[in-house]
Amino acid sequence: MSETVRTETINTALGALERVLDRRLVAALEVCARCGICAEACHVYASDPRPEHVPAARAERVRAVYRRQHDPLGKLFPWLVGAKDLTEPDLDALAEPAFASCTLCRRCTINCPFGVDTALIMRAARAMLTATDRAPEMLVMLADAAIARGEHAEEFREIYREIVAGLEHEAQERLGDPTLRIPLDQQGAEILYVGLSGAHTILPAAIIFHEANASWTLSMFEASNYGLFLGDPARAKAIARRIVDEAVRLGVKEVVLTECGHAYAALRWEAPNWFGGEFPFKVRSIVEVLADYVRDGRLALDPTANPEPVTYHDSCNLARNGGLIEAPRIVLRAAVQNFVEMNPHGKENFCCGGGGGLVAIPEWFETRMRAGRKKAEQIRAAGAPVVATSCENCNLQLTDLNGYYDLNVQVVGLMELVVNALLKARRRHAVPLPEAA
């Protein structure tokens, strides 16, 4: 490779760093005291205690480059402050720490005495790698496919309408109620529900909304936002725009996102910054809606439908980063007979090891299985045969950990437990048919 090409690549990476360099990131880059307290907080280090797995060590790769560009001493005497010119081998070596060893879970941040946001630094590293074509191919492909679907929505509309008609029939059969509907493009509905690819996030939601007598319509699009994982605000905004435009066009009061941690983080917390202000609608997770339905008595649930002990894995994006800690527990206490807490849980819960898009990258399967050892130990210690979660990425990772570590548990989504309890209550309250004369 020629010197000119190398220079362009480095300039592109440094340009990407400059574009995301706001006051939050500057604070994270400049504050670290190198105390190492973050090590024990990290699930990767706790599972595989090597020096390169300390969050501060990962971040140091970006800090050295930042000091060379912005620290007066780093510009004049780089050796004195650990500053370093960025090279292409440095960029190549940054890929695994940024995309595989850090899942952006922020457990290190809440346990840091200074609150250093290492996840923000790793997102900057991802931005540099994405800008120089070093991001995992699968994440790029998934992000671009989502954008393409938004650009060609009309071509998908009729095909999707046929798919939804089939799902509606399945939901009617499962509930035993031919009046159930899955509305699509319903102008003036109160809720725009955004699922994921596949029926598993649409069928239980359809049953729950029907039983709660909710005014809702199904989105044309999926909730996931792989632009966020790439550290690419332009791609992330383009993906979010599909849902924002749809919600505005339909005039809904709120967008409700399915059980997906990063989708909630993207649209609830990040997207208003990308669009320059608050939206004319609320953004909530289905977990919050379920908790409201339980509190308001809008769902008749029979917890004997879920008799085995159930423990709950908190999604990092929903609990630690989004504050949704009590809502899923309100639902679980109503939907299952024996809820058992995992230890630790809530904001201190350990990441499953599959977050940050890692679960979608096949070449790093062994890496995420090793990173999940701490979570496997937590699950085993909880002693419950059923593990519930409210995040698709977590569900996939926990299912893989189940097989990898022989945990012998069942991994389920929160909505499925609710539907089980709802169907049993419905059968119990059904009016018996009169006996034949």
Given for the second form:
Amino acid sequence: MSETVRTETINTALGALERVLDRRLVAALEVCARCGICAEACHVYASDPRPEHVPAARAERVRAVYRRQHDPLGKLFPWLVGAKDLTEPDLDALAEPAFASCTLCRRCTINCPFGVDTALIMRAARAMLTATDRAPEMLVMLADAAIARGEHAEEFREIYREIVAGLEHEAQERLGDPTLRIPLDQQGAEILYVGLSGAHTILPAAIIFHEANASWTLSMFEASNYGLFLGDPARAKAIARRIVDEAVRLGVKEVVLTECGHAYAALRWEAPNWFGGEFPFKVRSIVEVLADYVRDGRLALDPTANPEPVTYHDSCNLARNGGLIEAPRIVLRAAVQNFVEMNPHGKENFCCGGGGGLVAIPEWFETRMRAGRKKAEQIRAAGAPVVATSCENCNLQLTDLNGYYDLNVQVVGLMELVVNALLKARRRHAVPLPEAA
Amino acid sequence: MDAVQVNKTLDLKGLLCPIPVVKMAQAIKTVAVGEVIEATATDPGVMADIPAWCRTTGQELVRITRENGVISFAVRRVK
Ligand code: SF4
Ligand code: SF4
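Having seen the form predicted alone, I'd like the form predicted together with its partner chain now, please.
Below, the chain from earlier opens the complete complex, with every other chain and molecule after it.
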């Protein structure tokens, strides 16, 4: 490859790093005592203890480049402070640590004595890789397909109406109630519910909203945001914009996101920065809404519908990064008979190993199965035959781990457990119709 | 009725988003340009996702239909 091309690529990568270099990232890049405490905190290292899996080691690849660009000593005497010019082979070698062996779970961050945010550094690495066409093709494709669906929303509207009509019928049958509706484009509804492409995120929500007598409407779009995984604020913003515009157009009071950790992180925590301000609506996870419904007595639940011991896997994005720890437990205690905590749990819970977009990248299946060993051990130790989660990414990964490690458990979403409990309560309370005269 | 010659078939039934699109994207690389993959899926989200994927990747959506909860579609590899 010619020298000119090399320079252009390196300049593009360095430019991408500069664009995301805010105070938070500078702090993460400048502070590290190399104490190694983060090693055991990382599920990837804990599952497969190799030096390159220590969070500080993977961050060091970016730190060395940063020092060369920004540290006065690094500019003059790079050898003295471990500063390094970025090369194309370095960039190539960054793809695995950034995209395959860091799920951006931030368990290292909360266990680091200085709070060093290695996930933020890895996201910057992802930005550099995406800018130089080194991001996993699948993530790029999924992000671009989501943007296309937003750009051609009118074309998809009729297809979507057809899909929703079919789902409405299914939900009516499941609940045994022909009055259930799945509203679409309902101006002035209080809630805009954003599911995923899969029907499994729409059907249970429709039943729950119907039973809670909620004012809601279904979004045309899906909650996932692959732009976030790419570390690409432009794509991430374009994907989020579809939902923001829809919420503003319909005048909703809040956007409720389905069971999806990174979707919540994207719209709740990141999007206000991309858009440069707060939104005229709240952003919540369905988990928070369910907890409110349970607390307010808006859902009649019969926990005997879920009699087997259930343990709960906290999603990194919802629990550790989003603070949603008590809400799912309020729901579980009402919906199941025997709730068993996993150890550790809450903000200290180990990542499932499939976060950061990894579950969508087929070529790294073995990598994520290896990284999930710690999670598999946790599940086995909990001893519950049912593992609940409120994140689609986690659900897919836990299902794969279940087969890979012969865990012999059932992986279910929180909404599914709620619907089971709700259907049983409804059947019990059902008043038989009087016989025809 | 449908004269399109199918070169490969894929069963994506039971798979949830985004896996049908991921599998399709993998499979398209295994056929030659001009060849057609026919697939069946059950998740209704596929009805919107596959056309969006074809549009962004430049592949041709030959047809997409839904009957009794099964979606079948055919995609021709263009590039
Ligand atoms: S725990 Fe924090 S300070 Fe210690 S090596 Fe890891 S990142 Fe550096
Ligand atoms: S963010 Fe998670 S996966 Fe990444 S280094 Fe830290 S603990 Fe490991």
